[in-house]
Amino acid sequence: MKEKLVIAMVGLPARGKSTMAWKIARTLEYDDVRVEIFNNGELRRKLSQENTSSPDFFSPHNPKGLELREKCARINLGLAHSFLGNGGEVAIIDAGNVTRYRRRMIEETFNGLPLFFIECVNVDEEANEAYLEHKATLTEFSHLTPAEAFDSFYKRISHYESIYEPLHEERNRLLVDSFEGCILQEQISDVVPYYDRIRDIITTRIVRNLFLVRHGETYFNLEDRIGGDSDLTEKGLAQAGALAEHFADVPLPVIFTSNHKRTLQTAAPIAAKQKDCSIIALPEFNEIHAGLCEGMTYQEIRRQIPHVANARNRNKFGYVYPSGEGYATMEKRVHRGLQKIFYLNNYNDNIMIVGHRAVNRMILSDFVFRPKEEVPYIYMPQHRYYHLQIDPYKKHFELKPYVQKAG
């Protein structure tokens, strides 16, 4: 018989707790461990006849809100206890659990069972703000404008901050930077089943399905020009439409793009074919800026500034365009973009990035560990896309075609 374990998440709203809980649960399932997540927010939305997204509901001075949140906590703890008593092996309590009082309740409920707490923090303000903007698009805020939803969620966080007590006394605890995916502090006083496995899960990137798509054909592509912000051609728009048909039955809650028109124009019809999909443009995924060479053709560069063409040919990865960028200098920002999408992705199985040739090469190399000197030569066509799957047991990627559905 496998051992039992209770994991209780801790942290302010929008700090990646649910994403972390999902990541742990889904990966332990690969080890044939029976895991279930007990999310207080989901239960609250089921039990309440009202929309509980108002920040006042979360005020520590709101008796009605306190009563419902306390009720949800106790119900979920009871459900988790029953799950463990009926063959379950790992129960994850997914809630803020920001007070010592709430954590004592958890300790008392599972007295005698192995228990440890994972506190999620993120000090990257830009990532936090992007996460709040994304949360503001969720269904519970659909009655508000994006600005109102952002403000509402920020006020909710302020209420939690006013009563927040970080982990300190708990016998078994981890402090995790959920954006960087690293463990900041750990204190383990007891024998905790699956502990080594969970530490590996926390610090390892898990990718169920990543669809890496290059934008459709642009007018600059036809003229062999680099950079710029060109529109899609008719063929490019048709490619975007074919991608939309190809992925119509694949749930894509979010599509990540750059700020350039060609990626946004490619993503728009794909999102339109989805039931509920938002597009998030990240500047980290903007194409290499060619500086003085922006908008030039490669032939013009060879003819007008041959020293640039020659120097780049000698070291394509390390070369930096005059007043611009190169593969080496954009590596850090592309990696940061990947950190953002895994932080923003809300534990969905499917991720799509609609990017550019050079950027997508950098993204792919981050997963398949191509030597740097090979990165600028990775094949990145516009009529195919890369499908990547990465878990603790394997790394799989393939270049797949897409065709428009008949009829």
The other form holds:
Amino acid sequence: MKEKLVIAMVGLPARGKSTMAWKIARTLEYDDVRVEIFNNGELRRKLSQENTSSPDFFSPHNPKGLELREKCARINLGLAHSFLGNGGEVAIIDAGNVTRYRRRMIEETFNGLPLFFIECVNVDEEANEAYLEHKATLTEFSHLTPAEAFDSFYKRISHYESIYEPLHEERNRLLVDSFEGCILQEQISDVVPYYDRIRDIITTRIVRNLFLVRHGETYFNLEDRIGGDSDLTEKGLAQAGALAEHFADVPLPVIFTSNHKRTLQTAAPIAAKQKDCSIIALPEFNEIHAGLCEGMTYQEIRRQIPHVANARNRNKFGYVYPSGEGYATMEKRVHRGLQKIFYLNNYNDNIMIVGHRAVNRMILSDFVFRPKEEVPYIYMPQHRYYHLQIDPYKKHFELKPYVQKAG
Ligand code: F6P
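Same protein, different condition: the form predicted on its own was shown, now please give the form predicted in complex with ligand F6P.
Time for the whole complex; same chain goes first.
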């Protein structure tokens, strides 16, 4: 018989707790461990007819809110307890659990069973803001404008902040930066089953389905001009339409693009074919900036400034365009963009990025090792896309056509 374990998440709203809980649960299931997540927020939404997403509901001075939240916590702890008593192996309590009082309640419920707490923090203000902006578009806030929803969620967080007690005296605890995917502090006083495995899961990037698409054909592409902010041609629009058909039955809650028109114009029809899909443009995925060469053709560069063409030919990865970027200098920002999308995306959701030739090469090489000198030559066509899947047992990537529906 496998050992039992209780994991309790801790952290302010929007700190990546649920994503972390899903990631741990789904990966442990690969090892045939029976895991279940008990999410207090979901239960609250089920139990209450009223709208419990208003910030006042979360005020520590609102007795009605406090009562309902405590009720949900107790029900979930009871359910988790019976799950473990009926053959379940790992129960994950997914809630804020921000006070010592609440954590004592958990310790008392599972007295005698191994228990450890994972506290999620994220000190990256910009990523937090992006997360809130994204949350504001969710159905829970559909009765508000995005600005009101942002405000409402911000106030909810402040209520939690006012009573927040970080982990301190708990016997087994981990402090995790969920944006960076790294462990900041750990204190383990008892034997905690699956501990090494869970530590690995926390620090490994797992990709269920990532679709890496290049934008459709643009007027600049027709003339072989680089950079700029050109529109899609008729053919480019048709490619976007074909992508929309292809992915119509593949749920995509979010499509990530760059700030350039060509990626937004490619993503728009794909999003329109989905049931509920938003587009998030990230500057981190903007195409390599060719500086003084922006808008030129490769032939013009060869003829007018041959030293640029020659130097780039000699070392395409390391070469930086005058007043612009190079592959090497894009590495950091692209990596940061990827960290953002893993933070913004729910663990279970498919991810789509609509990017550009050079930026997509960098994205791909962030997942799959390629010698640096090969990266600027990775094949990145406009009539196919890359499909990536990475889990602890396999790393799979495939170049696929999109002429028919995805099967
Ligand atoms: O031509 C399209 C484009 O995306 C340009 O904007 C960009 O400069 C270029 O491809 C990147 O490809 P390479 O590094 O092979 O020149």
